[in-house]
Structures are given as C-alpha cells and as structure tokens.
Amino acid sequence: MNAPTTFDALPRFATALKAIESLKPAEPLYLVHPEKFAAAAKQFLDGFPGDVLYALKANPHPIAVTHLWNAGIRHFDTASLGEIEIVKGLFPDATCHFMAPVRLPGQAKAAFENHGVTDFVVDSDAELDKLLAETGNPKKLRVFVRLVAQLGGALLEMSSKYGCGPPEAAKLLKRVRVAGAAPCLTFHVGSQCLSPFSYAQAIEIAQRTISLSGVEIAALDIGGGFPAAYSGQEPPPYHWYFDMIKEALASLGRPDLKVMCEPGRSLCAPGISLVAQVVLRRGDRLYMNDGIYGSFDEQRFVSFDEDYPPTAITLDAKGKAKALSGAPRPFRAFGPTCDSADKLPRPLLLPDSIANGDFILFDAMGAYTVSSRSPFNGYYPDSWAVIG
C-alpha cells in the first residue's frame, strides 16, 4: 500500500506539452514522472544482489523520497543527521545508514540513540574513536571502513577526499573487531561511472584488504556511482554492472556475505524534468528564469557538457504548446541572477526561431538539481506538476 503523501493536490497532466499549455509557467517548473521513479527502483531491486540504499544527497525532496518508497526502496544512504531526520520524518520504518566517513560531533550519538542507526563509516583512527565514544555500545554497530577506489571510468571521482589504502584499512578492520563491532568494508568508484569493470577492480581491492587484515568482514557496501541514462551520454546496460558485480563477489568465496549499494543519481535523475522559460533573447544569448544558482549547479562541472540536450517549446496563436522545429544553432544561456557567473558552461543547441516567452524542456533533471538549488538573489525554483 502506498504511503500517504501531501502531493495529491499537485496538478497532473498527460504530457509535458499539456502542462506548459495549461500552466504557462513564468517560474521554473519541475515535472514529476512517477512511472520513471518506479522503473528505476525496479531495476535495482530486481537486479542487484543485496540491499539497495537510496543516496539521499542526490535528491532529498519529499516528492523523490516518497516515490522511491512507494516503489519499494526501504534503505537510505544518509550522510548527515539532517538527512536522517528527513527520511524518518516521512517514513519512521525506513532503515537509515550513516555513510559519511567524517561526522560532526554528536551526530553519531543522536543518530544511534534517537533513530536507531547502527551502520557507520570511518576512514581514520580519530573518527573510529569518536564513533565508539559517542555510541557507547559497539556490539550493536556495523562499522564500514572506507577504501580508496580511484580507478578511472567515472566522470567525477570520489576518492580524493575520503578513503584509505588497504594497509591502513586492514589496521582499522582489526581495531573494529577488537572493539566488538562488526567489521565491514565500503568504497565509492565515482559518480556517473561508465565502466562496469571499475566495480570488479574495487572488489579486488577489498579482497586484498581482507587478506591483509585477517578479518572476516560482516558486509560489503559497494557504494554508488551507477550512471543515469542521459541523452547524449548513454551508459552500458545496468545488467552489465550487476553481472560484473556478481562475478567479482563470487571470487570472494563468501556466498553468505551481506552486500549493499548506494545508487543516487540513477534512481532519481529520470523521474524529474524541468521547464524553464526564455525571459529575453538577445542575439545568440538567452536569459532564462533558471540557472547555475537554481537547477543547473552541476553544470559547473565541464565533464557533464552533454547531459542536458533540451527541447524548445512555444505557444501558438491559439495557445497550443508545440515543439519548435528548424535547424539548431548554439545559444549562450544565462540564469536570472545578477551574477555574471550565472551562465551555463556550454551552449544550448536550439532552433533559431526561439523567442522571448518560449519554453525549454530539460529531461533527466532529478539528480543534484533540487538538492543544490539556492535562494541566491531571491530566486528559488519550487513549482511542481505531475506527468502521467
């Protein structure tokens, strides 16, 4: 049975064109696709050989969390006390895992005592000491030692800030075991990882660490990094990732080993589109009502240049929405704030006929958009509608 939501009153439309035609949105509009959230969750729940944790940082909005809960996700990768409170406030029966290797003082204590969190990550002696002191009951904990997995294949690496090599990780595993907690390992191969083989390589690093430590681990968390299928950047099929992971896990010789993963982008990116409006066209410049300080923060990373191929939409003389046709040309796109840095780092290829008041539809905008927006200069996109 679906959990009750506060979103039933959102306007609902059969298509994005119908939404634009009816609402004529002057502010940025997020379009929610419930069936895409469901399909993304099903891929992982059916294909991954273990627990699937939604990485909340990709999109902590209650709309995203609720749709994934309704699709069967029950575990959440949370990286702060605030994220834990978001999940538990919506779904008290959810299982939260505190997977940040460095926590603010007191957060592990509050997570453990107030929310029943028992999974934590460390990558240093100091954080292990702090965790054990704050929780005071190691026998109830699973402590995941985070490994460095700087392997290439991902558009954004995730090992320069956190993680340790096998020798140091082996020492931490021994300390965890001596303390009485369940020793575990984790890694992160990087965001938008386009190489399934990276997971096999990281699991091999975990195997070396286990051998060095002489410790039998209780669980292995293979982290996130599973890519979203952005147009212009199609990743390998997901079953390649799952098959590669299963094959690598088999080499560990532990068929009973508890396994977890932390998809974020791949679960939420497909489920939300964005409608922005052209406030002003000036030659090859388009001034939009959304920008870098709103839904396009991740566009700061040049490695994502091809992620958001848009569709231009206009309203005809009768008020009907239709896609603009014609040969595309590059436009420089600017956001609404007064900051000259509020500029998309790549051109948008759109029909030359695009004009003031027309709309631009961006698909696969569910990840690192809502979570990264700010109210800078008084702009904050927060209008919603449902498609389907």
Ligand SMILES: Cc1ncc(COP(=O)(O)O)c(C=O)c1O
The other form holds:
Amino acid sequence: MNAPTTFDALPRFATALKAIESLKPAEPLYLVHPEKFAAAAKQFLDGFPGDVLYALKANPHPIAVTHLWNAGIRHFDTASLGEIEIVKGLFPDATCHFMAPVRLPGQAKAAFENHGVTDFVVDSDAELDKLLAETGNPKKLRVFVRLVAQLGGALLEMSSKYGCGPPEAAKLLKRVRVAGAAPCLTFHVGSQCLSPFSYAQAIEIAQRTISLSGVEIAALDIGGGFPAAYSGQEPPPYHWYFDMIKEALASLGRPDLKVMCEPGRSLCAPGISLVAQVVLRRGDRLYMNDGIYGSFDEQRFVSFDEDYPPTAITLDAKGKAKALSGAPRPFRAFGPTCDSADKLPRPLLLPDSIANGDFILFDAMGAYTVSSRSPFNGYYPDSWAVIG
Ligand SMILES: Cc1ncc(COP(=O)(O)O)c(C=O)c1O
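Take the protein just shown as the form predicted on its own and give its structure as the form predicted together with this ligand.
Starting with the chain above, the whole complex follows.
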C-alpha cells in the first residue's frame, strides 16, 4: 500500500475501526498513534532522573524516531554505525551514544570522527584497546564498562552475551582512568523487566564495582528493560521503577553523578498497533497474513506466559467494522510463510465466531516488530496509517 519515510502522506483515521472499514487491509497494517509516542516519552522525560536515550534497535523506523524526537527525546542509544547514520540522517543535532560492547573494526573511529560520538561501551580489554587505538583522543571519551546483571526479573535476559563481573569491570575501570578517558558503568537488567527491584540490585552491583576499583565514575547508565503494557499483562507502573532507581542512586552518595537510561520497548511499543487478517480458519487454527518472519519475530525469544487476548474485528453486511463479541477461546495462529515454524508460540484468545476475512487488532506492536521483520517467502509487512 505505502512504504513511508514521512507520515504526512499517510492515510489518517479517527479510529482503528474506521481504518479497517476504509482500507479493508489485505496486507498487515501498522497503525501509528502519535499521542501514545508522546505520552511514553513524557513519562520518561518527567520521571527519570537523568538523560533518556531511546534504544534505536527497538524500532529504527523514521516514523518511530520522528515521533519520539517531536516528543522531546534528544539522545539515542545506537549499537552500530548504521543506527547512528539513521539518527543523524533524520536529526543532525541528535546526540548518539555507541552502546554496543563489541563493535566492527573501524566503526568507533567513524562514529567519533564523522558523528562526534564520545560515549562507548566495553566489556573486555581487547575492545578497550581497539576503541583507544581507533579514536586516538581518550580525553574526549566517556567509556562505560558493562556489568553483568543476571537478576531474573526480566522476560528476556541481557547478561549472557555481554558484560563482566565486578572484579573484571573494576580492572577495566582502572585502565580507562589510566588511559585518560572518563570511566563510567552500565548494565542491562533484561528486557520486559517486571521487577523494579532488579534496578536497585544492579545499582548495588555497580556500587560494589566502584568500591573494588577505587575509581570515581563519571556516569552511570542503567540501560533499558522497562516493560511495555501488552494485552493481558499489567506490569508495575513506571513510577515504581523511577522511585526504586532514585532511592538506589541516593545510596551511592553521589548527587553530582550523571545518570542515563536506554529504554527501547517502553518508548516505542505503545505507539504502533497492528491489523492482521485471517486468511483461513480451519477449526481452531487461524492462518494470518503476518507471522514470526514478519511482525511477530520476537515471540520466538520472549517467553510471555500469559494468555494473549487481541481484538477480533469483522465487517458487517453493510461494510461497517465492529469488534466481535462472545466468550474468547484459544486458537493456534499461523503466519503466511511455508515454514512450519511460522506459528505464534502462544494461543490467541478470540471469540469463536471469528471467520475467514476477519481482522485481528494487536496493540502495543511498536517494539522489536518493524525492526526485525524479514522478506522471507515474499512477505514483508509495510503498510501504514495514522490514527488520531
Ligand atoms: C544495550 C542495550 N540498551 C538498551 C536496550 C533496550 O532494551 P529495552 O527494549 O528492553 O528497553 C537493549 C536491548 O537489546 C540493549 O541491548
């Protein structure tokens, strides 16, 4: 239908029902909710006691980035030169932070020299050596040593691939100081973290590392992990997280310490919903026009364990869109590709009357959906409309 880089040209509707009624989308349709992007950004900008970096990997589409920029986000956690180029191409005044602990050769140099990036992450001696050699001006750098924070409060852990324990991190902090760069710490408590207490535990690990090293850090980046409110799930409110983080930070006794966070999912999930169509119903099986090679890729990795109740929508005899009512029952949902693995891992709870040609509206589909869709088997969801 349309593959936008700006949203001025996108069709606009008052509601999702109106969009479905008018477009009768035969391909998956992303619905953008500008006010939800704005609300998510405001919560962080008002509530978090430091710089809020949007983690671009969650959704690098210009629509997501521009809405968050318009809502006041000016810092970006970028994990590759490609991501830095996306941000700088849209907003030359944005500040990018290169927060991947393992970088392809030459990327730190290009980020530093061409894009003014001065924040980098390391979790090994070899990457620190490479960073210092490529940038050649340590006094300009803030180097964040990534800690392991394997705390069990998140649905998707983020500490088995990157990070090091306090003794190794303490050594790296000392090396950063000796090199003349500003030593800093970072961690990621895991994505869709349902336990605010994980942040306090991770800040305690940071405190232990600081004590071991005897190094005064210049900044602490507490990573991402803040949960999105998916259908059927009610995570703790953000102010619990912010209060817990503020309390833990106060225990460091460093009111001057610069603090940052890197939310991805929580900033972009609410702002986009998805309309998929039921191509075929066979008993309790629904074959949809979108699946795990499209917008549902993340479902393969995150073990959401609660029921998933999206909204079923039908067009009546007059072509009017309305939500189907009736007691929900579980359906197995399959994507459009020929791969047997292309099925959603958890059942969808939908009214029994759902039929061929009906639509399914999934809320909070802005994170790790658009960013990881693939053109496998000739399918690639890329139709868009704005709601509101
Ligand atoms: C270093 C880093 N920061 C931030 C994020 C964003 O995490 P989330 O989407 O859970 O907020 C990620 C996710 O992979 C990450 O690897």
